[in-house]
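Consider the single chain below, provided in structure tokens and representing the form predicted alone.
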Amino acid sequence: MQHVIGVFDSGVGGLTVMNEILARIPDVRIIYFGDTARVPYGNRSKEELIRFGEEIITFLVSQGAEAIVVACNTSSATALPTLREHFDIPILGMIEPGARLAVEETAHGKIGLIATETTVRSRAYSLAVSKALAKGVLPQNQGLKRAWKKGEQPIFLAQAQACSLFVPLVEAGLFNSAEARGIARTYLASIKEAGVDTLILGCTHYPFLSPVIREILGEGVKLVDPALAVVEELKRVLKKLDERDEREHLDAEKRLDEGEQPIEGQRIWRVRYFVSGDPELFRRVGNTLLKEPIGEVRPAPWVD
């Protein structure tokens, strides 16, 4: 059956992880929202951010969304809790499943973070590793692995470093230019001095930084993107949505071999985009992130 997901960021960012989806699950749609007026997050306080993911999942649940992926690593550091309370459908954050991937990815047990200040200062990436570990989460790498288990070498986020300055660059399509390399020359310097092996991209606007990040920090550093393991979570949810939905499912299929017909329109979108703030601006910097072209951009009609 195919399902569909709500996907909700701050702005574009988001759209690294919808484009993960995509590329990784053929068989599902997305409404994906941008909350581009009330961008960057990163300093939004943590009463403000669950009011604005009870107002948008509202709104893609209205859409007809099955699950939410928040992609947005600061209303998942902060938010998440209280939206998977006030909600009774699935909702996936960034942080555990980012965390996880880090220590799998780690060669030598030094992991690294560049976030919002908001995540940074909750320390969430920080708990969720040592929660990946005691879970039983172990690093590929085997010598490290056997170190680990013997206790001879520590798996820890040795480096954690604000980047506030990334979304807006991100947002005003400037990712790869002079002004990004400058501006993230003094941001990891700190952590090409900690020694990371390994580096989270803890937040959805970063994956666009990659190159300028990489051409920094060289290729001896693993760039880690949680969207890359969202999507395994997401599989698996998307697993239990089609064991619920066998029989609802088996009986459409029933009624559309009986002559009835799908209703207009619900077998050919793949993705709906709405946006709190200029959809024209919205679309116009999507499309240079993007290799499948944004077509139609809607505004969200409850935001004041």
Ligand code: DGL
Second form
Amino acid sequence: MQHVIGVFDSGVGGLTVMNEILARIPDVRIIYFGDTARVPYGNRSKEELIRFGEEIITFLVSQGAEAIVVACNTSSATALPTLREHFDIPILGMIEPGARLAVEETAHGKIGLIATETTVRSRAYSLAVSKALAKGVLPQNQGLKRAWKKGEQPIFLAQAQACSLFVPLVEAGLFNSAEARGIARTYLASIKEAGVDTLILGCTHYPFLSPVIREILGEGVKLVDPALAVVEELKRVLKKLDERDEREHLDAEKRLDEGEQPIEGQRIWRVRYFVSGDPELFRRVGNTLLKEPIGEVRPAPWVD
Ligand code: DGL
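Please supply the corresponding structure for the form predicted in complex with this ligand (the preceding block corresponds to the form predicted alone).
And the full complex, kicking off with our chain again.
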């Protein structure tokens, strides 16, 4: 059974998550929504982000989405608990999977974060790192694992830096430019100074800047992209949807017997793209970022 999932972000940033889903989950259909008319989300209020999330999820569900990936750290850090209360389908966020992955990857227990202003201010990642440890997530590094268990070495978010200009740079397709290098050098100074061994790329736009960030921080700092952990979680959600469908299979057949027809053409597409802003701009920049070509991008007429 091919399920339909909805993925959304403020713009092209969620395409880092799309790249991982497309590469690792071949049998799922995806509706992507980029809220390009209202990007950036990075300094929006929680109330605004809840409202945007509700509008977008309602739209994605109307298009057939059975589960949602909030491919935006800023929305995940602020709006996710409310969105989960308001919708009766699985909704995955970026923060908890990202924090878990960082705990697993850290070599010395000093984790850094770069994210939007709102995500940094929410302290969601710091909380999620503590929560992951409390739930029993452990670092792969055996020395650190032993030292942490004995209480000899802490594992914590040592430094968080907001990088507000990264999002407009990526949205403009300038992720590998001299401007990006200069701005990144300024932002990453505090991260360098803190001596972190692992850095969470806590905004879905940032993995597109990985080569620049690596150039500045060097190979000694491990870059963690939460998307990798989110995809693993999505696989588990899809398995549960499969089990649900198996259980309800007879009902579906019965419905067809009663005259209901499957939606025509439902199985022929893999990804559909919608944006609230300029479809052509999204297609042009998106095509330089996504590993698969983006064909048609449709406007979403419901946004005011
Ligand atoms: N890419 C989003 C995030 O992960 C939002 C960035 C923005 O629009 O400011 O936080």
